[in-house]
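Take a look at this single chain in structure tokens; it is the form predicted on its own.
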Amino acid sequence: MAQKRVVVLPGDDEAPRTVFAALEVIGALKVEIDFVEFPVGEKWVRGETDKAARAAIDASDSTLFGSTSGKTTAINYLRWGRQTYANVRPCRYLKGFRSPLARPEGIDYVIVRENLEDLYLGLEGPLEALAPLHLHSRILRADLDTSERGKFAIKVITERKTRQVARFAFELARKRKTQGHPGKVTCTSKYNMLRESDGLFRQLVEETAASYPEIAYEQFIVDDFARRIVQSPHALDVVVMPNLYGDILSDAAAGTIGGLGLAPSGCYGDDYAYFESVHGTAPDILGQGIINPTATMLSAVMMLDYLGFTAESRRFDQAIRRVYAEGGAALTIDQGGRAGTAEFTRAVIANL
């Protein structure tokens, strides 16, 4: 296999420590990857570093990204510049995870979050700016009162992007079915209240389902679905939802298996993908060396698989499994152990 090129954006605050831990394991695997590493967010120079990062991303096969609190700004280019429309967030329980559930064994599903639109376009402003539109509320059966002091936010759901992420979800379910999973897609949104926007999302996913007769399909209103990820998560396989719900509910899903330190993700487009943990930059434990790198390591596992390093990806994943299965002091503090980030990383490398 030809050598791959991967951009490394370590991120801000304590996030870089998890990225460097993942890179240490990849180094031990001796994977043929040329890493192009950028500075941590505190050393990021807006404009200058942004331009260099965009050029490097365009010349690379993938990016491993740490979390940002706003200092590392290349995330916008990775997302909208490269049109990575499907944010894949696995929720998989491994033996040894410190789950609050009585029976978490067997939880293994994937949230596919639409990644480019919904409320995340940042279309907000003063309520009075809507006055010329004379908007009529279906609920109130009256025009919107724009005389109140307040703000608005616009939710955008388009047909093209919804069909795009729906097809991705069904293709993923088809692939997972060959690996022994149920082969089912669940759609969720607030289609009972937001009949136009979330209703369109549900309609288009439902239409896509007709092209995949071998994949089971179901749909739930989002508040009902929130209950299901706690009460019956074992019944889920692939779940597709709009941007905002996916962001919120994937954090809740992580809580059911043991926390955000265990939650990886990958953002996929038609010709590019980047990988990052679901958690934030953890400024509250900055410099303490105790951040759990599992989420970033599992994101790196996903990246290796995407790049075609299937065997190395499997070895990395299995090594993490072994460390958790053995338990004890080698686990990080949040998972009931006594290890810092460095000690946990050494344990993973020892189990490759």
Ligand code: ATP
Second form
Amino acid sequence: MAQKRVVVLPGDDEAPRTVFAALEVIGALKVEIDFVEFPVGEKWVRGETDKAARAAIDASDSTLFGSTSGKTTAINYLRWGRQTYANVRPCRYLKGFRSPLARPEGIDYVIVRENLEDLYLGLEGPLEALAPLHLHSRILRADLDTSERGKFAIKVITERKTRQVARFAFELARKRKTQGHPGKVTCTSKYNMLRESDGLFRQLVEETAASYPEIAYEQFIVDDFARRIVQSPHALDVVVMPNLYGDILSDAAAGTIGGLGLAPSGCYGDDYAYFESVHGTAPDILGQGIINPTATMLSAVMMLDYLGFTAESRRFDQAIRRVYAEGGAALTIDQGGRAGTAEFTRAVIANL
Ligand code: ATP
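What I would like now is the form predicted together with the named molecule, since the data block earlier showed the form predicted on its own; can you produce it?
Expanding to the full complex; the earlier chain stays at the top.
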């Protein structure tokens, strides 16, 4: 295999500690990867570092990303510049995770969150700016009163991006089916209320389902779906949803298996993918050395798989599984253990 190149953007606040922990394990696995490492967010020079990061991303196979609170600006390029439209967020319970559910064993599904549109385009402004549009409310049966002081936000759902992410979800369900999963896609949005935008999302996913007769299909309104991830998560396989619901519900999903420290993610486009934890930069535990690196490590596991290092990816994953199955003091504090980030990392390496 040709030498792979990976950009490392350690991110901001406490996130870099998780990225360096994941890199330590990859180092121990002796994977043939050239890493191009960028500074942490505090040392990021706006404009200059950003430009260099974009060039490095373009010359790489993937990026391992620590979360940002705004200092590491390359995230926008990774998303929109590289059109990474499918944000894949697995929700998989491993023995030893500190789940609040009575029976978390067997929870193993994937949220596919549309990553590029919906309410995330920064299209907000004063209500009065909408006056020339004379917008008519279907609910109020009247024009929108733009004389009120207030703000608006625009939600955009396009046919192309919805079809793209829908196909991705069905392809993923097809691949998972070969690995023993049920082969089912669940679509969720607020299609009863937002009939045009979320309605279009639902309709296009349903249309895509017709091309995958071997994959089961179901759809739920998002409030009903929120209950299902708590009450019947074992029934889920692959779930596809618009951006905002995916952002919110994947944090909730992480909570059901034991918390944010455990939830990985990968953002995939047609020719690029980058990997980062679901959690943010955990500024409240900055400098304490106790952040749980599992989410970033599992994101690195996904990255190794994406790059074709299947055996190494599996070894890394199994080592994490073993540390949790053994439990006890080697786990980090959020999971009921006594280990700091460094001790947990050593335990994973010892289990490779
Ligand atoms: P964002 O808006 O980017 O999601 P945030 O500060 O709102 O950032 P997080 O950084 O995800 O959210 O943190 C939420 C809470 O979870 C914090 O109390 C944080 O310390 C905790 N937390 C997040 N990630 C981890 C982790 N990997 N290990 C331990 N605790 C974590």
